[in-house]
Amino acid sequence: MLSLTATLGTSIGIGTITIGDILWFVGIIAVGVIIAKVVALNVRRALTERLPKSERELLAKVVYYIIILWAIAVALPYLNFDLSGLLVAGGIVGLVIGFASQSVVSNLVSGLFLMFEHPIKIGDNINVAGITGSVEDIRILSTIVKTYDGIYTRIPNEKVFTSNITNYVHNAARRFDYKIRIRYRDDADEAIRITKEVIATHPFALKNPAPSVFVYDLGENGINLTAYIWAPTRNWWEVRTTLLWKIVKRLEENGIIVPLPQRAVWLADESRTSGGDAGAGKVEE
């Protein structure tokens, strides 16, 4: 035991560094490497479905090298290495880099929050920061959105994270509405019945929540009906763009016509204008 202690305390000829110090240094670095590999592996697994492979590997490497640097910083004092000067210099360099890369760091942190909070995912239709489109990619520093007219848009993650996000496909079902006008002489109850029948025939118009059709108000040119219809989010646009015309055609087949705007115009009677009295000739449109 004494011989082992003496051996570990033997100087290697560089300052006061002993064999024991070297073993401590190597041991701490080895433990740091093992911890770094385990943590990096778990990062890859945790982000398998949240990030593309390239982004996932980059983040795992960043975590790996941060842990290695931490292990080196812990182990260096065993070699009698004074970290105070290095820390001061590193602090100054860190401040310079920090001020120069505030937006990069902010986007990186925001990207990490987006990955774990998961308010959006690739393929979602969203509106964020006034931009509407489909999410093409979620990267560490930015989110890529392709607008509905095919324009590539890169949004910094800080802006995504701090803005109100509208995700149109997050819920399983989505509602839309139609405004349908019929003539005053038409039967509103019959129009409501026919509209519900047409809605029921569409394979993607949901029965739960059930559609709702009712008289909304009495307009200048006819009775205004409103129809609330629910559809699966992924089929919402298809249902909304095809169902209205089917309803209008079925109403017309049953004698219920969507009226054109009408206006009554009263004209002065020229034959009596000279006498100071205005007549009551009427023209209807």
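Positions refer to the first chain, counted from 1. Since the model is a prediction, treat every value here as computed from it, not as a measurement. Basically, rigid core = biggest C-alpha set you can superpose within 1.5 Å across the two forms. What changes on going to the form predicted together with the partner chain:
- Residue displacement note: Ile138 has its CA displaced by under 2 Å between these two forms (rigid core superposed).
- With the core held fixed, Ile72 shows a CA shift of 2 Å or greater between these two forms.
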Contents of the next structure:
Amino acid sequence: MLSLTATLGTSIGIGTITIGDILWFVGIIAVGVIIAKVVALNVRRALTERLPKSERELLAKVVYYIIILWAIAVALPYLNFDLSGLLVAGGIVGLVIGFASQSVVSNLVSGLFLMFEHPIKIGDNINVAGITGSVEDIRILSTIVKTYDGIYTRIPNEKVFTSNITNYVHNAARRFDYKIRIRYRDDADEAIRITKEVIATHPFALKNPAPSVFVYDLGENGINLTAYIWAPTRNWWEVRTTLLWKIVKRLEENGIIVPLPQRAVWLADESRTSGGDAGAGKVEE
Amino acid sequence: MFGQYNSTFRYESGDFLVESERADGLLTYRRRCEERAFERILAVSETARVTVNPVEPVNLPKDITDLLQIEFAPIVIEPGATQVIYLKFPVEIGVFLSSEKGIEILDIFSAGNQKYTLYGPPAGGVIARWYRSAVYPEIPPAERFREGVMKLSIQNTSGEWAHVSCVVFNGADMKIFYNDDIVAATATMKIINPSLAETDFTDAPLIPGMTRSVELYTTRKIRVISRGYLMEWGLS
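Shown: the form predicted alone; wanted: the form predicted together with the partner chain:
Next comes the full complex, this chain leading.
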């Protein structure tokens, strides 16, 4: 009966590699995998409340593969694998792979930069490379955006990183505006007061920065008022879509009408057919 | 209206109607408050209880922030001084269902309108529920279903004069108490420098014998470590 030492020392017929070497190799890799899994699991747990899921997963994967690579580097000498030779070969192969996978690496690096720079987060409403929507996921190589009409869009990270990014929800509040036209015969001060009053009734039309309503210009068809309103970024669309009609209705209740496009007409015999006040006399539409 | 009830009860007064009644074998909760109505069918055991009490006023019309900002007439405080004032804060009423298995929020409502504001600059500022209060030297009368009374102790620990006209709190820290007359909270504001202050709530009733409200953050099983709020965007 062969002793354990003799068995482990038995060559397998490839160079001087023995069964013992194979067992060492397998053992080190197995331990490496176990350590990698445990460490990655703990990284996920430790960062659960500190990092978003996508970044947490990315970091856990990076840690996992670094440990696996370390285990492979430690185990390879048992198979008489000369790592210095690997470095030379790896240099050439790396060059070839590098050229071949330039865009992949570029996307990967861009993904890491995006992670550190933090211009966008999952759930943010953004516009990047001409695509507008909410960020569904930020992966190692690409960013997933769901457009507002529900279309899944994958954007390579390199494109995200090198494009102008507009993040609509980065700040807590954002401003929007309305253009409201009233007739020349209407009292602009009264229209401004009513508009401000309606804005004040909306919970999410922010108190500060205060809304601003003013006469913007004197148009061809009426006096143009502008209203600037600040709202919480996450609710601005709701405010934007509900407030305008309320303002128009309240103005109409107070006799202030949004005029139709109109033009005063003067006849050649100089007899005046319009009151000289848009909306007050005979008009042509 | 505030208190604990069996699964069927009814409270009606002025603009408020809160009731839970059994009809056709179904237990139904109904609420009406200033023409706003809410109704739910309840599937609860006989031992279930309904609790109605004031909750942190940062939930309506929808939960978008934890912060509450109260604005008041400017106060000038000399270095090292402490001033106790009374303010009013908005009251939101929470209706909870509780049984041996736990507690769940059923409804939140309030009288009147809400208003929100941005505390700080557009870049970096935070959204807060806004409320304007007068400054009172002693406990003011308040309609307890609409307004609560807050005792605020302002301490100027800095070596400079401070001008204060608003206070911002983290609603998650809020400790609300009530009795048959008022809803109340006690808070502190520690001025670190003329543009920086720390605020926090005190877990103590304004008047001995008050009942402590069930908090929303407790029922949502969110563990809150009371850490106060750092007002870093100024005191006015």
